[in-house]
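This document opens with one chain alone, in structure tokens, the form predicted alone.
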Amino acid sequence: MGQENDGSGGDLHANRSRRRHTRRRTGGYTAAVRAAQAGKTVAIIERDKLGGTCLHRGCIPTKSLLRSAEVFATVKEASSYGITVPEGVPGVDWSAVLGRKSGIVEQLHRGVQALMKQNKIQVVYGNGRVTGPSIFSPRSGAIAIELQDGEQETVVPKNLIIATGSRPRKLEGLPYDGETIATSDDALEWTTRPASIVIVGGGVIGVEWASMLSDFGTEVTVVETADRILPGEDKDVSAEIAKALKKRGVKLLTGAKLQASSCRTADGGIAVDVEASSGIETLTAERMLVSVGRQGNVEGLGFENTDIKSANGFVTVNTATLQTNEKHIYAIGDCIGGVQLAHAAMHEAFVAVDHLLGKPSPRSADRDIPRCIYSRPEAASVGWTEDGAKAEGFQVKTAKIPLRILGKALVHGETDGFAKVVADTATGDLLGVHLVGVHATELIAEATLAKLLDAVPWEIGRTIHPHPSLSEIMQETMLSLEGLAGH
């Protein structure tokens, strides 16, 4: 969930001008359109449906569905606001969710459609391998096509964009049936809302899970092998979002090892032990939800025929330019491993086609791509973490302020969470954002570019803001920083 990206398909990007060639996913039409816009003549072959994962099984349904859990949780408060419920407790109308959600991803599905005719966009559906040397090239990189109706074509590109994207990787030992113990992929699919549910891994996509969950009802147990949830963001961000669970129901197992082996399926549910620090523990659930991470969609692409290299399951790449081993040939996106968000994958798809153009454009580090967690309250971060930094020999000063301080926040209704601020003390630059609230998501925009900017602290805690607002919340602890908070 989250901004996961990617399943199991692929878009292979060429140049028939000779063509600019792409498989799929999110990158790859971003590519495409890049492409295309600069005057190449370009095709995308694709072996499902264009705008991958983060379309059809990532980004946008799950935040459809996050969404719709949110209005049931403010409608099941509406009291509060002094609104009256005319027929007392609300209910959830699961097939109408899952309706609003298939209409979302159907209706952005047709405008990527029309995006590809737009921009003139050449797209053949089938399953693509790369071939080495021959007589339709005397280099590596053109493309064989199984075509869907079983015909076969070769595309000979100029230019070569690998964006195949990833899947959910699976713990081994578990009896997967996408119903009963199923990845993040599979429970898109489901047509029933389990009343209990085990979800194994506490990184983003378990996280917006078990909120999602939780917000409709059902009884959820996170298992998670670090000694928190989100082990990747900063301690305060889990901390924070641990609290908002529990406070909701949701029970955390965090230190803790699923016995896979010790799995079983019985009365229409699940039975797993869990090795714990206070000892093993058998959880019982109506279903499990693994979400362990993701892995590279990398096989059966015909790299052995090339000089593309892989490891550890993702493309190897120049972390610069986004060439692989073969300099014709370029891979964006999950299928590169690092930080598998779909806005990172477009980034990235500039980056790839503004180079193979000669135009050559920096690539952003890691840590200053933002990451959103669509929890409730939301999670959103941009830079180094207070501990990340301080592993990296930084002298780190830090500020925190509650959304709590905000009339805004008050008014919204959502006062949990807090905006932190992580700068170097010798040379005053910032060095991360964080922020856990209403909306935050959105906010970590301006502490993107303020990083893109270079600016420092105080010319944000300058920067006249809206009152009231929930953008104040940056204003403040930017000053707080200095020792200039007004409130």
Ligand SMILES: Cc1cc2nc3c(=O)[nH]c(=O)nc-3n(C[C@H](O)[C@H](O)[C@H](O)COP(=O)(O)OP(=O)(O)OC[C@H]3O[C@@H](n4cnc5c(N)ncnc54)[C@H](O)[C@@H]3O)c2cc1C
Given for the second form:
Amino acid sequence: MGQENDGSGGDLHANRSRRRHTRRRTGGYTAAVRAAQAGKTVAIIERDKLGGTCLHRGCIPTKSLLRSAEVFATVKEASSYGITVPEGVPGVDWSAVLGRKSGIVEQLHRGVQALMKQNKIQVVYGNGRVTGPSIFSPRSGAIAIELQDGEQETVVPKNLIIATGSRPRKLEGLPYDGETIATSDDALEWTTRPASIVIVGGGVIGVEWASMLSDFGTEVTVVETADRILPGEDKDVSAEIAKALKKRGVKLLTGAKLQASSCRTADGGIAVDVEASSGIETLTAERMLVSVGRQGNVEGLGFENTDIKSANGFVTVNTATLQTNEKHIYAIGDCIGGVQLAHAAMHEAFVAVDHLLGKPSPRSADRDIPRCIYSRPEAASVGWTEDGAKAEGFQVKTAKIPLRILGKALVHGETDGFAKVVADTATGDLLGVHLVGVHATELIAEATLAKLLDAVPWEIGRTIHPHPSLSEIMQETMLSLEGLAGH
Ligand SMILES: Cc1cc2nc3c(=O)[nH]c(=O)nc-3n(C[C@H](O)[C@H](O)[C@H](O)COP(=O)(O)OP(=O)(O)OC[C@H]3O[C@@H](n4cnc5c(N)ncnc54)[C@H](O)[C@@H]3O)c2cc1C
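Show the same protein again, this time as the form predicted together with the ligand rather than the form predicted alone.
Next comes the full complex, and the chain you just saw is listed first.
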């Protein structure tokens, strides 16, 4: 939760250069820094650790594990780069892998704490609950805090931003114990790597864990109810990632329904029945990871004392301004649902704070927020999928170029993947860009900027891209759409 007191206002733009030096990741503290830089007096109420899910249970720890897995995979293929590994086979020191992850998280955690000090933001550690009109304030929005030492405190802000995040959705009927049957939060606490695993849910989190564990040598089965993994992504992205995972021995059961009540733990592992197109299949593994989506943290926040509403487990907001039904109270990030990503939460933090400062800034459409999957190979997309655009009524034209045409991809030794562009036949507008391949999560920023600036494909195609670089795939694909591909 981030809250902001009456203050002097201040000029956001005067602080532009200072803001460039800090990179913030989740909703609450991004909003706090933004408001503090505008001259507001700000406090954050946090019941756990600054940095939230992204820093402690999400983006950063998982990407650290994925990077270790990628290095291991590269070392195993060292001979193809002309590098020999004396004394044979490389191995994995799992506790060192975990130690590296914890070191990165701790370093960034210290950075966030310093950032709060630097911006004179008060951090109150405790569980916050919104109160209604009271002797403290004639209107709702004061926060009753149960401090970590058991004491109580109340703060009375002029504005309040709710950024309470989300938690893993659980499947009813599964005997979770955090070890054998775990959520993604639990899995980050594992001190050993499983020899085999069933991952329930083939969305982003499930696919990243499948990629990482299979690279480390775990036998992986993914169970997905939809007819393909990554069902929210363009069908070509799903197919390419599925192909890469299968090539590494990952078993993908799509169109398959887990029978949660059949799950039993035995012999130090699990057994569970899955209803697949071929009939009932019994899967066994050392562990099970359940990654079937996330639900907003909206309970116990005292909304009943206010006009704030929630629906389907997420706070209801005005989609343009992010105000709740109480106009001086905003909500941002995972707790409002929609795109549950750290950079979406950051963007929403800017929108909410700018609005309460009286300098409204536009909120991006959900589909224009880049979506990244840090598997091997990576995938990244922005805008409409081909099928989504067609369903919306666009007449679309597409171009798709494989990564292997690039000299830089060959140099990297990573040629799996492609770039695909979806454009509007009638107007030539760029509708969507979908990338699979090494560093796709970096390359997508160009397409995101292009969408923001309303650039059309031929403008990207005529932009000079460095050679040799992976970014040439963007240029080639845009030129191909115009019938001008160089390769
Ligand atoms: C495994 C995994 C991997 C991910 N990887 C990525 C990625 O690579 N890239 C990406 O963009 N996103 C990723 N995400 C999503 C990203 O972590 C979230 O979208 C982001 O953290 C949301 O930010 P937030 O500010 O809304 O909430 P959070 O980061 O969850 O922060 C909410 C904070 O509120 C505190 N809080 C809650 N209730 C109270 C209360 N009553 N009183 C006081 N404090 C309270 C919590 O302790 C927490 O610190 C990942 C998520 C997971 C689970």
